[in-house]
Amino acid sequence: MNWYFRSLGARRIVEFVLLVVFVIFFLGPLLNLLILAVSGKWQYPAALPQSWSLEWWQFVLSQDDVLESISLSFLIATVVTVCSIIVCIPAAYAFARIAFPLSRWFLFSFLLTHAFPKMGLYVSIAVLFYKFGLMNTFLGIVLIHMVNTLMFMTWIPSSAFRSVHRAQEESARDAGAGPLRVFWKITLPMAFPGIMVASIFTFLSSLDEAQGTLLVGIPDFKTMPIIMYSIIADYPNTTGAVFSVILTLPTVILLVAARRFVSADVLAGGFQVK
């Protein structure tokens, strides 16, 4: 064993031990979250359940007001995220091929919504959606949502059009096809998987956005995270951990289902203003 031990070397084992640290630092808190939506009792000092049971996941979703946050919320972000497309593929198109004046200082404008506390910023949009009566509606609480999605819409698709060579372009222009043509048969395929990235960031912001929709929406649209909020604070600490693993479920998913295009070279690459 010591043998062994020595033939790695120390850097390997280093190595591994960060790994399993990282590892047990963020699938920790995940994996006590599932077995507590899963426990029936569970007190300290034990490790485990004294037992187990499902009738909390009974409760939450025989719930009619949980049911209707879950149908909303993928509605909104449904919403949101064709939304996003339609506004934002243009722009970031733009961006990527035409030249025109302060160009990088627009582009790095979309970065303020993330630059200040969002609460604040959310209270000086709600000023101007009382008076255009935009409060309570559901027009408005997508208007807020897309205020968080024009980072991801801009910055990653606009990478993706300017990673397309202007020669495989030009090269279809050549050959006869015309700019719309161009367009979707050469540089929006080639542009797609950071389109697909960030429809699904903008998708997962939007499902989990809860103090704009608080603030605009309130009290007639309660999506998940909103109705989450009143569940941790008048039940169990199992019925939260049953609606986080709903609340997160859509993500995982999501984010395995779309592993080929979610990348880190395609995640860097969005964030470089050129």
The other form holds:
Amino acid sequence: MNWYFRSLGARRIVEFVLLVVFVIFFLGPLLNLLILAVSGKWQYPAALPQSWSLEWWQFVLSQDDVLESISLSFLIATVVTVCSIIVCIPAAYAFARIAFPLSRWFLFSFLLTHAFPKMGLYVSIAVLFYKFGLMNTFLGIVLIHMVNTLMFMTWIPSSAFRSVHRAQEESARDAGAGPLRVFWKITLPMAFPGIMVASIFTFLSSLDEAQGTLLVGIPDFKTMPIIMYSIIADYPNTTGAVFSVILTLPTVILLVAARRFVSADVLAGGFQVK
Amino acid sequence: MVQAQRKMQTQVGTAEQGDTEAQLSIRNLSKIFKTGDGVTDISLDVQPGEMVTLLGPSGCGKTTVLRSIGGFLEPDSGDILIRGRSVLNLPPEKRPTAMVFQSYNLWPHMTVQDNLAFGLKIRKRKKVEIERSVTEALELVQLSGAARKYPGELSGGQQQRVALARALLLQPDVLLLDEPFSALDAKLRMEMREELREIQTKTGMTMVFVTHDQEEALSISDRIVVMHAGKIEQLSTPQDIYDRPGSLFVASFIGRINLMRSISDGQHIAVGSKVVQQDGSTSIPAGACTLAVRPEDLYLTGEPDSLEGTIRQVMVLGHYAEVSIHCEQEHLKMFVPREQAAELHSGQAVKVGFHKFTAFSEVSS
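And the form predicted together with its partner chain, for comparison with the form predicted alone?
Up next: the whole complex, starting with the chain shown before.
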């Protein structure tokens, strides 16, 4: 056995140990969560639950407001994504293709909403929302979610548009296509992966948003994360675990479905200020 | 120089008389960019079925001319006519031109078939007809069977063939080629050249070709337009441009050439103390001038009054050898057959003569 480790070299062994620590650090809590979600009784110091059960799933799924919150969350996330696409894609195209003064500063300013403490920002937005009667409305929630998604939805597609060579559009013009057709048939499909990634991020971040929703949406709009706060506070750990799994599921499904598009390149490209 | 200008004027002159037949006619085209680069006063006529090459170093404005024809640049002044009709106010999609770009510019999200059919669908051709034309076009560029592939699955040469086919399918009145082969390796470039020439003969298409590669220009063109600093230096057949360069720039840009300082008295030209042109026929004004001689126009001689030199190096390059000669403070290159090279060695004193040469006055320029 010794000869084996010696042949590997210290460097390799350190790397391996680091990798294991890393995996445990990331996947450990997730595994714990999954086990907790299907356990009946699990008391310290046992490594595995004493009994397995799905009773908390039954409990969570039988609560009306839980089911309602799930459908509300998905509805909001869908509307937010669609609205963000409508607002941001043209903006992204403009940033990528049209040279206007201070364009870089405008693009940079999208980062500002992420620079302040969220709650402070939301409170000042809430003051405005009161004036316009947007508190406790669906529109108000959609708007507050969009504050967060503007940056992804503009930066990533903008870089995607920029990576479509002008000459590729030119050759389509040359082949007889007008500007509008060039955009639909050439530019947009070629930028599609970037737009897809940004949309998924938008959808997920909307699904996960709690602070703004809590402030603007109370008392009538209870989304999944909001319900989760109260469930974690009022019921045993297991409910929280079950709920987390429910919250994580769409993320995992979406990312797996779109893994063809999600790559480090697309993301890195999106966050370069050119 | 004088001679070249006269030649250019006659070219322009005939163009103006014969506009009805010219497929493409560029008139006094000017376009100056903010940087100060650009082209001024370009006039050119291209006859139907002709392949004209715009040749020049990078930044000479050849691409500017091509892009103006294609509609991607708006000229400051001048006019562009295709089959007698001005196209200046038409956007690229309405012009009867098609362009093959240096970077292929295929659309990676479409199959080769869809890439080729794109323009035809816009023209609302029937489906069967599109299918047939695409198949024919792929055959023409020797890529049958690639229809279902995506551009990313093809090599550079194949992609450029598809791009060529795409442009051909549009059946343009003028096909524009913007350094189409410069991204390919040398061997492939040669093949593509031959293929393009063959396609041109087969289809009889009028083509304007842009390149900075003088060898490419010489090998495929009917006529070459040599451009320099935004102006036309010379417009003629490849043979003529090679044998009778119109200016010192053309002489040094095209092919290999020896340049020698010399002196003219208005009738005779002398290099150092030796008179090389004795018949008094030169049109070069008196004063300093530059003598341009191609390496293949030099020969070794025994005549008493010829230039004397010393061989510095003999390099055998396959079927011929390149001999460097030090002569009148200049280094001359000379091509000799391999058999003759065997008798030469460095340090040997030789006498050289010129089969032909061109002289350029330094006074007028």
